[in-house]
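There is one chain below, alone, in structure tokens, taken in the form predicted on its own.
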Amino acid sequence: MFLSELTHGQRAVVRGLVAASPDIHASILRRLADIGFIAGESLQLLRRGPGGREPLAVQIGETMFALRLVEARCIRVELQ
């Protein structure tokens, strides 16, 4: 499953990064990895933007990130 499929409060472990569409460049995947979305890291989806869409507020460790939906669709996760 992908981070974009989590519901509020769900916890998961990152399993990997994949380009969810041809519009996703390697630089976006590198940026996600650089900020902490690497295999084995635990995360929690805190909330979504208006209407349940974007941005998605995600916490890894002590840090909270706001991700676009297209970025969340690149992060494969496994529920904890």
Given for the second form:
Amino acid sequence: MFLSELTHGQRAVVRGLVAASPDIHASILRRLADIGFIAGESLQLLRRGPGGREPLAVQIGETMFALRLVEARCIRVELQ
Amino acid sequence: MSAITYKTIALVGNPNCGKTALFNLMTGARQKVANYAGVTVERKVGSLRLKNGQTLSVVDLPGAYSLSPATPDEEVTLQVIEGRRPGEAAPDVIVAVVDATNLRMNLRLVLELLRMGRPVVVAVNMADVARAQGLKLDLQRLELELGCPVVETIAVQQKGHLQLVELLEARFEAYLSIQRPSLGMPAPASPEALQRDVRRILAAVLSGNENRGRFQHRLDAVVMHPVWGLLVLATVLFLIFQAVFSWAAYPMDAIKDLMAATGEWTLTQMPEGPLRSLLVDGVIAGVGGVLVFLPQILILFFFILLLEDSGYLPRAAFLLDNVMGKVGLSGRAFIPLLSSFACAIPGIMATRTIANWKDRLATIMVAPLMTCSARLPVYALLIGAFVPERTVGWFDLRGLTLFGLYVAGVLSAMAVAWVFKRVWMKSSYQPLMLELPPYRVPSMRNLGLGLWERARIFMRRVGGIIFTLMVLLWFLSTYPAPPAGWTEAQGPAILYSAAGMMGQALQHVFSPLGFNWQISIALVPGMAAREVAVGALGTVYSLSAADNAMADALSPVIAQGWSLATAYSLLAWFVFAPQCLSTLAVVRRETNSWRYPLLMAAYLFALAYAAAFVTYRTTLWLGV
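Having displayed the form predicted on its own, please output the structure of the form predicted together with the partner chain.
Let's see the whole complex now, leading with the same chain.
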């Protein structure tokens, strides 16, 4: 499953990065890895923005990031 | 560039690791902020004196997540470290600053730096916070694992940098003499490989509280809540505007009184003549009229710096991301746009955190529509003269008018962004990837330094461009003098001057908007910077008045002389008009092309003219 499918408060482990849409270039995947979305790291979906869809507030390791759905759909995770 | 070149150390680290606070602590007020040539990335350099009398240059490099750059900031950081920036030697020693509470992320960059084979010292910052969270860090072991010196720093404490300084004092020369094998650029390591090393190192050096909370989740539950969060945000913004207008009143009155007194005093001390007129009508009336707004600008920046330092701004961006996304902007655009309320220039410079070029360009294009502090003088003057002091419900009519002008700016920015992204620069994907750092108590020291920097920039503008323009305008409005035999009955003397003729010519362009020749003249130097228009009006009216009326009395003069329609029309003009050459110059530098600043000027002028025309006609038609 993907990070975008998690419900609030769910914890998961990153399994890998996949370009989920043609808009996603290799540089964007590289960036996601640079900020910590690396296979084996654990994360938690904390909450979503007003409207309940995006952005997503995600804690990855010891860092919190806000992502949009397009990015979240690229992060393959496994529930912990 | 000074003649003596010192050995340099460069501070490198992830964003939000407290690097700049450490830099401020090491260099105090001995810092220079400029730009790297050709880009709008800030270059901060300071100096540090060691006990042995040696002085080191300290460079604060822009924060970077990794050495594979994704933003212009990170690109500069990499170039400087590698010694690839023209005119800038590679730093002698790199100080890698890491956040002790987030080594899991911060150490990746350190490992990347070490792979370059250059002298590195690691400063483990926020060591106090890590201890308070129950973390135990074995620094000696870390030193062993990394193979480079490691010291502890606490950037928010008076003496929190001393260990680092002592290390530099004791061993700086030794670092320089180490001949590191020149590896050239190693192939970039994959994040996965780096993280494997980080996990191994952390397992060896880190112990203690496993389930510590780095984040204040309870606070976030309110601040980032869909309803409460937005309410908090609205309250914060409202408070800021309230403060800008009510708190600033006292220092502003003081500056006004001081200027008036200086004018009076000059009048009594000097014989009548061109020099006295230049001083009183040109310099004091013009420059003083602008100086008055220093308190408001500082209060606005105080709040922006406070929000930035506390970690609140990214949360606000999180809340507004949806709205921003609807008009095609990234949530990241919120921070540059909020800064643009103070001044579009730092706002446009802040867009460099937006990695996507089209997003960035759209944000740059609408930034000048945010009501910057240079518009305040104009708005304040016109509202003071034309809007009656009346209460509407709980509110003051003048405050409401001003609020309305701010709203007009924001709404038009949204509309322009929408058109821009739909019609011209279609891009469906806007990445966010915005870090939400833990909340921190802002450091008064950093706030003070930030404000001092802003005050200096403003005073330099007042002393430089504004002063020059005022003097120039005085000459243009004084000469040529009216012909011999001229009497006051034939109209004010200024009509015969170069500026007077220019104003009368321009009036043909501006009369459909209801602008008279005095306004037309004032708009010309006002092209350089909006606030100059107020000073220019002061000078023009001061010179055309029979007695030496001060700029202080400008408000009643225009209240008598202008119709309400003219005043509203001028307000509408100032909502849009791109009257700031510095902004256009920054856009030119930022986009590296004349195309965008020209396009920006054209669309803003067109909007300004249309808005002023419609406002003028509507007000006349309504007959108010």
